[in-house]
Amino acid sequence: MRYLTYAEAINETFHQLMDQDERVVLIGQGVTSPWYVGTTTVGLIDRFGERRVIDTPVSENGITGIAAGAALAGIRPILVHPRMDFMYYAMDQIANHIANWYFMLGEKMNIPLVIWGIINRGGEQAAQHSQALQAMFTHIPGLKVLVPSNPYDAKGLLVSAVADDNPVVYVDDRWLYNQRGEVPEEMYSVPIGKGVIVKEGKEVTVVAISYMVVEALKAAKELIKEKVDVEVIDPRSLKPLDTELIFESVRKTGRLVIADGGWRTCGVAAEIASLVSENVFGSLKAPIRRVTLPDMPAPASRALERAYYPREREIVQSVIELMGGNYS
């Protein structure tokens, strides 16, 4: 088996994608600028061209609106938000339009378009450049939402969105792009709506969104210290959501943990606290928390966004006090 980084893995998805299936096309700001999307699109406007890698002007929600239309005329656009937080822009498009078009159509008509969201967090970018906005797609009907957290995910739920003929949100964080992975040469794809126990455990169930999965494999190997045993899983996707899976690792563990890099109120960590509460209430022997980003902008001070975002101890800290500890 051979190892890519996540960036490289997202890269070679597109070329994979884009050789098989002219009708793939991508679209988007700064797709050929590494200032934009890093290097996960590498060598593709010198394969296929500037008809179907289409560096568009600064106009959100123009382009999203084109590439709405091209997917109603049979093409299959990835349209590219290189920073999540202007999507707010494309709103009007994305959730009065792409979402449900597919039903006020009578499900007589597809729009297969994929809208590939890049978080930007960090690097002291502040409140306008840093904002993870998965929860607010989540939130709307007629849209599929996922959060890959690995090289292996990032290439095989990318070609399941591509394959899926309704819009798929596919949520992308720039902290993950040097994390490296297996990564099988061949087309393959992660179905939309399965998560993975990526650490069985018996005591603690921690449930991780995108980047926080990495931090929760740490934490998990520093409580092994603690001698506690705890368990990680992956949602890969939010919507659908693979609730059983969560629901029986909280039946097992009893505890549950959950770390979204997005705010608190009504996110997605609030959502998956409610199911587990209206269905699994009786198994739960602790009140259930969430490490979360807290509710405000983020700061632009580098030693501000220490405290701002969740990591490896934010993590510990909240199990070792459901387990009734302390942690110093």
Contents of the next structure:
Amino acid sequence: MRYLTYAEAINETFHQLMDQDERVVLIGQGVTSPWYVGTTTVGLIDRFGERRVIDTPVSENGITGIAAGAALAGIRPILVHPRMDFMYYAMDQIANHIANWYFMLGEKMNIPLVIWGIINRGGEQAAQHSQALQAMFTHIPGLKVLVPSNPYDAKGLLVSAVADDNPVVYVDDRWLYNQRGEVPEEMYSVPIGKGVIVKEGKEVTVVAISYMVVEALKAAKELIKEKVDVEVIDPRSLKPLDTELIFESVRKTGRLVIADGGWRTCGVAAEIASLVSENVFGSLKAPIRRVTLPDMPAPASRALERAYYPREREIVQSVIELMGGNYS
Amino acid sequence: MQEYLIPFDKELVKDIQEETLINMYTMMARIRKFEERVGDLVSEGKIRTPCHLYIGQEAVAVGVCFALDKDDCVFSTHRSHGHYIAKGGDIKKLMAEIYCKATGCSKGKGGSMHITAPEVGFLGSSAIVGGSIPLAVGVSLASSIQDNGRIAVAFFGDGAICEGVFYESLNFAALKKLPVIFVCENNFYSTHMPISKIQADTEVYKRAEVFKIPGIRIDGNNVVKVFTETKKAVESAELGKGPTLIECLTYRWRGHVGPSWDLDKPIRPKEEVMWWVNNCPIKRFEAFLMKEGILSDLEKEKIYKEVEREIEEAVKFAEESPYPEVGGGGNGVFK
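Form predicted alone done; form predicted together with the partner chain now:
Below: every chain and molecule of the assembly, starting with the one above.
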């Protein structure tokens, strides 16, 4: 088996997708820059040229609409927003136009567009360079939302996203970029809407989103020492969400912790908690716990960042408290 | 206001076949009669979806769309019926959509403001001011990638000039020399606000200068002028010279939304509205065609009779069509 970093997996996928299908173009701010998108776009401009690797001005709303228009005309664009925070500028095109177009115009015109948004948490980057906005997009009807957590899924979900006939928001967390994992060289797809059990367990279900899967797996290891057997689920896709996988696990364990790198109120964790309460309430042996960001903007200082971003420790603590124990 | 008008003359039409001129006239009549009928149906309570009538602006849609090929694409706004009809969209499906019926062009899900006829290159209309401008640029980007010669047109009003996305779109299209034409229908009012109260510079066409693209201001109520200037913009785009901004001076007779003339409201002076009515784009064109012997009273009567028959057929179709079924054929959110 071959091992690649997450960033290398994405880079390889771009090369393969663009080589295989000339309708695929990459457009957005910084696609030819050595830093905005990490190493994910290395070699693309030299190989495919400016016609298909289109670096753009900082005109997020305009460029998002332009990518959508190109998608309406038969192109398969991958549009990058190298810092998700700037996607607020593009909210009109994403929420009013792209998400509605197919429904609003009687299913006549679909927009096969991948909107690739990158989360850049930490690093003392403060409130406007660090936001994890997956819940915003999951809220809007008409968008699919993907949250890969490892190199294998990053590749397989990107392939599925480009093949999908609908707008897909593909959310990347930069903290994943150096993760290494097995990645087959050939093209393959990971189905949209199918989650996966990344670690089986019997006592507590931990549903973890995006980078929080990495922390949840560390927590699961730590919890073995505490003699708690947790099951870790990676939904991989927030819309559509593999609810049955989550319900089945909760039916087995009776306990649920949801770990998401976004804010708490009306967040992804809140939605999953409601779905579980509505559907498998009878299986719950304890209240559902959420591990999320607090309802506050990201601070700059590393001293404050340590408390702001939940990690393994917060997951371990929630699980132990859920089991009736104390953790300090 | 007289300075806005460019008179019709033989020189202006010298390269245009008489048949084309008659077709333009017929299309303007079709839009006018359609919109008047829609206005009446709104007053009668038969139509409820908000309708932004195009009456008074017909020369813009017709002049532009007649300069395009069927494959060329247009995007429109909340005031979209005229563009849809001028591009060749089916009026039965349009009326049914305005009735919000299942047989409408958007299956009753879009209503008046969200209509589409992709089979004739009318790719859709958006009710968010300025929102469809980048979509048109996107289609032209696809044309340049695919090298297929397809032109895209963005129709928008003077209100859209105050949206940031207008400038983002112009910059990118100019930068990449894309085959797109920006058509601003300046009817002097952004809902209730005269443009002099919302724009520091009311000469819209000058916005083109900063992007180093051609920008012109024309009599948007002279259908032939609109047609010939659009043709020039098409040729320029086809030569790889990029976009053109065409500011068409025109006037919406009715209020911002619905059939009312809104003369009871302190928005537009009655004399101003009547001046534009007296300089009706259809009447002006008609007088010229008659003077030149291109159109006769008999032909005119025949045209109106046929147009009214089509519209009544569309109304009948819409009224007899069923409403969409709840849950019918899936919810239509995803393909």
